[in-house]
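One chain comes next, on its own, written as structure tokens: the form predicted on its own.
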Amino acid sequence: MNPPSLPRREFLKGSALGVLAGPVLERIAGTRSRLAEEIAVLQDRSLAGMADQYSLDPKITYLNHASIGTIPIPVQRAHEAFLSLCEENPWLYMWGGAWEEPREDARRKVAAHIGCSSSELVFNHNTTEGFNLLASGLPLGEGDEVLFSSLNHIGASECWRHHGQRRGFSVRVFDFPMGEAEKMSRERLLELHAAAIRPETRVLVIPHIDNTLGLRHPLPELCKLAREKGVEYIAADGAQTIGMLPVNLAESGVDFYCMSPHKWLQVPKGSGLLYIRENRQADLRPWQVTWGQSRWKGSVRVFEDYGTRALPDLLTFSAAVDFHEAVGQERKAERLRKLWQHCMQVADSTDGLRWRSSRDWDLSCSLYAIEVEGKRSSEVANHMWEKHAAVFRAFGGDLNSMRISPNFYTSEAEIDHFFEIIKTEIIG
């Protein structure tokens, strides 16, 4: 007869931890210890000139990390040494508990990065994924209603939609006047959603920063006035937001915020994260679970109860952390304030482009429509790729325009080579 056996992830840890933590500590410290020297020269330099940092194909000008961003090389080189180290031992690392600590002291950096307590941070993998937990999880039903504007991203709307029909809530969508965003106002913008939020509406929808137009929201304004209209729930999209500018999530006044930290934060695809305020994690329903409900009951934890999980890349989180605290946030913001800047310097001088965006950098970012009078904007992407290996994103209907979201490293130079391509072989 066999001996009876101890739960299996007690076993683990009775059994390996002791022999091997330390040495894994150690390495995982060796690791951190190289990073930091690799980027402590990184508050000396400007960052204009910080290409040499990432991979890019030099031949290819890349001005779509709105999209998706590009993980610096000192951070790649960090998540390298991770994934080594897992496969070394995939037993010990996925089940033995060794990366736990790890795995909560990255929880930490990345709460204290964004204003917020690591008992409200969740590890997910996607926007997406962090809207389909709301929509599926949140205490909805007949006669309550689901509001966003026009300029929702797909991702945080259609979940609503699915969900609804299925539970019986409404989805009420209001179009956003996006011919009216260059002279848009704050107050403008309060207008809009006073306008909208009805009686019935229970949840609100906010992108932080939409990915067409790249508008700023105000986040605490709007909320408050959500408050005061009796919107329960209060949810927003931080894709575009989280790396690019600095966030204060305890200060939103957001319950909830779903990130895609790939896009700016330029940590490994596939890695995502989402804050639920304390005092809401009750009301959600987890939407997946497995075996750690009881343990993990009353703790963020309860929304990250799933099996295998890529730990090499939630222990990359505190290099890109590092990385961009050495860069400083302030810093990389006010440089993207500039590219900002001599973008739409740029637009204004030059015959046959329009500016779609704000011109008021407080509801801006580094993310914006220029559209090429005349040409359709899809044709105009196919030739700067096929042509000159340019990438952005191109939007179609009446918002036809190039949408051009540079990173900090993005060169002046390389911003004005593109557009002089675009004024000799587009427009003519």
Ligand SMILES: Cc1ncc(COP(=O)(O)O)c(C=O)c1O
Second form
Amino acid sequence: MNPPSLPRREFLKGSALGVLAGPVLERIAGTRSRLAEEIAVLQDRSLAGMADQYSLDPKITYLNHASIGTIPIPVQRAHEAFLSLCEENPWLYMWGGAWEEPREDARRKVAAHIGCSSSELVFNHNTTEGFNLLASGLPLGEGDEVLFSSLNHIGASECWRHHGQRRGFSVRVFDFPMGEAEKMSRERLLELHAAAIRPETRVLVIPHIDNTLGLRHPLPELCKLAREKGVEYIAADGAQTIGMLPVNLAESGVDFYCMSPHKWLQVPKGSGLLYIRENRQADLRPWQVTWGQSRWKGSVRVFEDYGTRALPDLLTFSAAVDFHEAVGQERKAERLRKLWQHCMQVADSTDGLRWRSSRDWDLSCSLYAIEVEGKRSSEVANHMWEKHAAVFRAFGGDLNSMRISPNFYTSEAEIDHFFEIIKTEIIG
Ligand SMILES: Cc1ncc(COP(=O)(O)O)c(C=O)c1O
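Since the structure above is the form predicted on its own, I would like to see how the form predicted in complex with the named molecule looks, so please show that one next.
Below: every chain and molecule of the assembly, starting with the one above.
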């Protein structure tokens, strides 16, 4: 069922609202048409030159989009316009219904962008929150098991342990062989999951793209396998995927997909998304409830039943999708593939560097691990930040790698400069 929104007629009916409604919708339309003008030129521009669309400090080499993204300037402007509009009459926007239609427009736009129905999409805060809802709200108990590999992020793992202790279900983690990642085949990845699933496994959690190696898990094949083995609920972690690569949730086979679009879709920080397949919604109990439970009964909005919330941030989803569609999803993915290939070539041709992620683009993405042999990754990261303002995430342990995550506007020159410093100052 589609989320109920306040119909335009009803919205226009009240006296104060009736007077204000027209101008409000006009101003939103104005913000949208300004954005449309600003981004119309993007499809004809080269992606490599689009750093001018962002506020990133040019003194910084930003190779850490996987930790947190940066919002394009045209989207920032739209966000600022929504923030200012809200402050003119906060009641009207927060509670007066003036943003009901724009909110549902944003939901429809994002849903179309990621291949699901707007009746399956929740606006929440981030991936961690999505998984907390699942761990607290799925019908699980004694004898049930939740399974995931050691690649799973803590934000998609800890909540299962926490709620499992209270509710009686168990959590099992199987070891992902990090050393095999570089040459891992799709078949081997499926084999690892097939071997790990047991009759008591009721929930399988899959990192669509994990945050250390950037291994892109093939969701349709994994879901098929898991269903054949009797797994009831499949939840994927899409924190790294949405906005980085095209996603089609209807075809993915998953029941739940938790997202942190502040990373790659570049929406305001603290704005998240959760996909709940239509036929799974009745199985899930909301974790946070207030007046919306009766008003939104039977719709996906019962899972976003907050009180006051940052509606200007939510409206900005529309602008972010417009921006990324103007850039072009396929074009962006192709540019990211080129940068991935470029980094792999640099790693392969440099003594002292070792590529640790998959060499198959279909199992990889714009997040990869490169080891500086014989050096501690945390020390490399400190040196590169303190001396050269270069930002990336370091992972220790067996991986001991730099995690590099460029975006489509990162230039080859920046990457080459970065590795040149690593060669001369770190490898020596
Ligand atoms: C794969 C993955 N899952 C989950 C998270 C947690 O994201 P958030 O803090 O936005 O909930 C991250 C954050 O880096 C991540 O990379």
